[in-house]
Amino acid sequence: MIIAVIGSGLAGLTAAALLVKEGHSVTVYEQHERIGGVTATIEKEGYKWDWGQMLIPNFGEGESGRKILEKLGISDKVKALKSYRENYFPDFRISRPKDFQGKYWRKEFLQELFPEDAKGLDKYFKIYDRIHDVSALLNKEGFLSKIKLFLTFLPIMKKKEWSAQKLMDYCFTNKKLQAVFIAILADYVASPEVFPGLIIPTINAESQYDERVPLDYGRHQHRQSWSYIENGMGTIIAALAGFIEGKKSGKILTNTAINKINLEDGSVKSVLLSNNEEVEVDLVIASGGAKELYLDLVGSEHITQEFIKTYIDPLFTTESVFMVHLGVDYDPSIYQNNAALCYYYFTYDINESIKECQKGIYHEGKDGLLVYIPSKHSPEMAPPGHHAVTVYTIAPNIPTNGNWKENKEKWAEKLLDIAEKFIPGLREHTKTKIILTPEDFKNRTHLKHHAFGGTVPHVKVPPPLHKTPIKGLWFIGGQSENFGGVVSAMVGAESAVNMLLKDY
């Protein structure tokens, strides 16, 4: 088959590589001059940065992301480095202890801080262990595994429809303790009132906070690992692109956008490129934005109103981010327990901060930020004795209290003002700087509304399906998944490829 893949992010490259492996003729069309989308590597004056913090799950041995690389024979090109992150709150800090204190050390630490919720923490961690067992069993095949999955999920089945807020109220009375577990929703810009409760334990895996926490213990199922990728996410991009272009049937074209998907009798016929060339294809696999795909490239006249009302109009995505990349000549990790990554939360009212961002109010860093130092785990990402540093925070695409073009320098300084309260000397030691606004992300991703994490898990709103109503058109990427992120994009692309191969 002749297949066009729109977008060279992780989803597009994964789908293309898997289809090339099956012998199909595949061309990846990338509108930007460089491949990789927001998983490419940014480089300047010897420093390298990822587009965001990249402590990611499921790249350990036998895990889903690793299995895709193994299937393509490129696993040896991508090395995962287990590590940890720190969390700062206004009244306390959760820091990885120097000596390992056991797999439940965070629970015990929090029980000392919040003795009134000690029993609630026991209750929460029972749910935690059960939902991680369920998550592992979901990926296992066979009748016995399905029976085990049902029996494991049965005790918490009634909580399936609970929101994150309901789960927090069930477990804890103290709002500060609740914030420990729902603060991560700031990344999703999703209110705990609509975010599914049972996902909270999944995105708060204990191995994120201490890489020494065992992934296999007792009679429990294997827990997912959390890792950084050595030398940054561009390593995965390069490995996938190398595989595609190493095959005669694979091709990647940069500076080439697809402006229209042409249909005939309800099926894909051809694509119109940005240079006005029309290319006949059998299939189109589109990554990127759902609205851009259906309303612009296809046209709403080819989509039923029922589909639009179900998947397009209520599309629930994250907002964007504001990011400052620095190249510095000292080691700033000494101020965050030698961790490459620390989240700094300055409010316990996570829900209010999220709602403000959704209204377009940019908080200018007062609600929180994170500091990521990729050269801490990958020294090659900075000159010797230097470090690459990223300071960023969530931000609305279109702020109501200013605009990105006029305010980016001022807002970058405000962000660094706050960051330097915890990491002194950032500006004094800065050798180079890059500021990225939501406008830069929109240009990079070819989206009208940049969604840093794609679609967001929601108690009622589903993400668009991989298989579209148009014959020969498939949708992949962050906006086709309940979870944004690296492995979700890759696994979703693999799932779509498996489905389409059965159809054709």
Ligand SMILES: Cc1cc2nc3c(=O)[nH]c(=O)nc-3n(C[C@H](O)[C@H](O)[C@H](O)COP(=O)(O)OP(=O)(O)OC[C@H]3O[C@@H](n4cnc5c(N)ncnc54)[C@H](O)[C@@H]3O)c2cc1C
Contents of the next structure:
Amino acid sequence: MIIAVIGSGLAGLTAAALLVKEGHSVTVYEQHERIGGVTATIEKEGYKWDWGQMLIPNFGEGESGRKILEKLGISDKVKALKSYRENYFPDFRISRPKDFQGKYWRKEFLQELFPEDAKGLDKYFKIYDRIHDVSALLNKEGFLSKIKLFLTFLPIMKKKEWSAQKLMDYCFTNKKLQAVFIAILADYVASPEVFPGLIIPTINAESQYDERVPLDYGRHQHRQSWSYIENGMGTIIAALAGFIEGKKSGKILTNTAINKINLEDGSVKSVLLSNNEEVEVDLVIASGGAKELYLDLVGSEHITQEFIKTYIDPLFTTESVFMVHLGVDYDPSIYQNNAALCYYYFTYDINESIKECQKGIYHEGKDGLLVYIPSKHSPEMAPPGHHAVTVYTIAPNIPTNGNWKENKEKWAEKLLDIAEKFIPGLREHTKTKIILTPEDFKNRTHLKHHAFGGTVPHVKVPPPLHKTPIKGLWFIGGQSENFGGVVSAMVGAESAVNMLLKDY
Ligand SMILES: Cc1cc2nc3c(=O)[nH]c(=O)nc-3n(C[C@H](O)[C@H](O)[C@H](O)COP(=O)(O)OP(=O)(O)OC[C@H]3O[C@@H](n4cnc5c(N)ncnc54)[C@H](O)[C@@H]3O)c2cc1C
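Switch from the form predicted alone to the form predicted in complex with this ligand and give that structure.
Okay, now the whole complex, with that chain kicking things off.
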């Protein structure tokens, strides 16, 4: 088959590599001059930074991301490094202890801080273990596993419809303690009132905060691992692109956008490229934005109103980010417990902060930011003795309190002012700097509304489907998943490929 893949991010490259492996003739079309989408590692003056990815789940042995690389025979090219992240709140810091304090050390630490919610913490961690068992069983084949899945899920089945806020109110009375578990929703720009409660334990996996927390314990199912990718996300991109271009039937074209998908009798017929060339194809596998795909590339006249009403109009995506990359000549990690990553939260009112962002108000760093030092785990990402540092925060695509172009420098300084309160000397030691605004992310991704985490899980809104209503058109990538992320983009692409191979 002749297949056009739209986009050379992780989703597009994964799909293309798997299809090339099956002998199909595949061309990846990338509008940008460089491949990789938001996972193309950036380089300047000997420093390397990612576009924002940090801890990645499911890249350990036997896990879904790793298995895809193994299937392609490129697993040896991508090394996952287990590590941890710190969390700072205005009244306390949750720091990985020097000596391991057991798999539930965070629970015990929080029970001391919030004795009034000690029982609630026991309750939460029971749900936590059950949810992680359910997640593992969901990925297992076989009748016995399905029975186990049902029996494990049964006691919490009623909570399936609960929002994150409901789960928090069920477990904890103290809002500060609630914030420990729901602060991460600021990343999704999703109110705890609409975010599914049972996903909260999954996105707060304990091994993120301490890599010594075992992934196998008691009679529980294996927990997913979290790791950094050695030398940055670009290594996965290079491995996938190397595989595609190493085969005769695989090709990647940069600086080439697909501007239109032409149909004949309701089926895909050809794609129109940005150089006005029309290429006949049997299949199109599109990553990128759902609205851009259905409304611009295909055209709403080819889709039913019902589909638009169910999947496109209510599409709920994240917002963007504002990011400052620095190359520094000292080790800033000493100020954050030697951690490569620390989230700094300055408010407990996560919902209010999320609402402001949804209204377009950029918080200028006052609600929180994170500091990521990739060269801490991958020294090759900076010259010897130096470090690559990324300071960033969630930001609206179109701020109502000033535009990105005019305020870029001022807002970068504000972010660094705040970061320096925790990491002294950051600016004094800066050798080089790159500022990335939501506008840069839009250009990088070809999206009208940049959504850094793709589609947000929502108690009422389904994500767009891989198999589209148009014959020969498949949708993959961050906006086709309910759980935007590196591995879900890859695994989603793999499952779309498996489905379409069955169909043709
Ligand atoms: C700041 C940030 C931090 C993140 N942190 C994490 C993290 O810590 N952990 C984690 O697991 N995930 C994280 N993610 C999410 C993860 O990186 C993404 O979900 C995933 O990489 C998306 O891959 P993709 O292929 O769907 O999209 P992209 O990487 O956006 O790739 C899409 C590509 O398609 C191209 N394209 C689009 N339309 C067209 C067209 N019409 N013609 C030609 N080309 C086109 C774009 O140029 C782009 O290159 C983060 C993302 C960001 C931005």
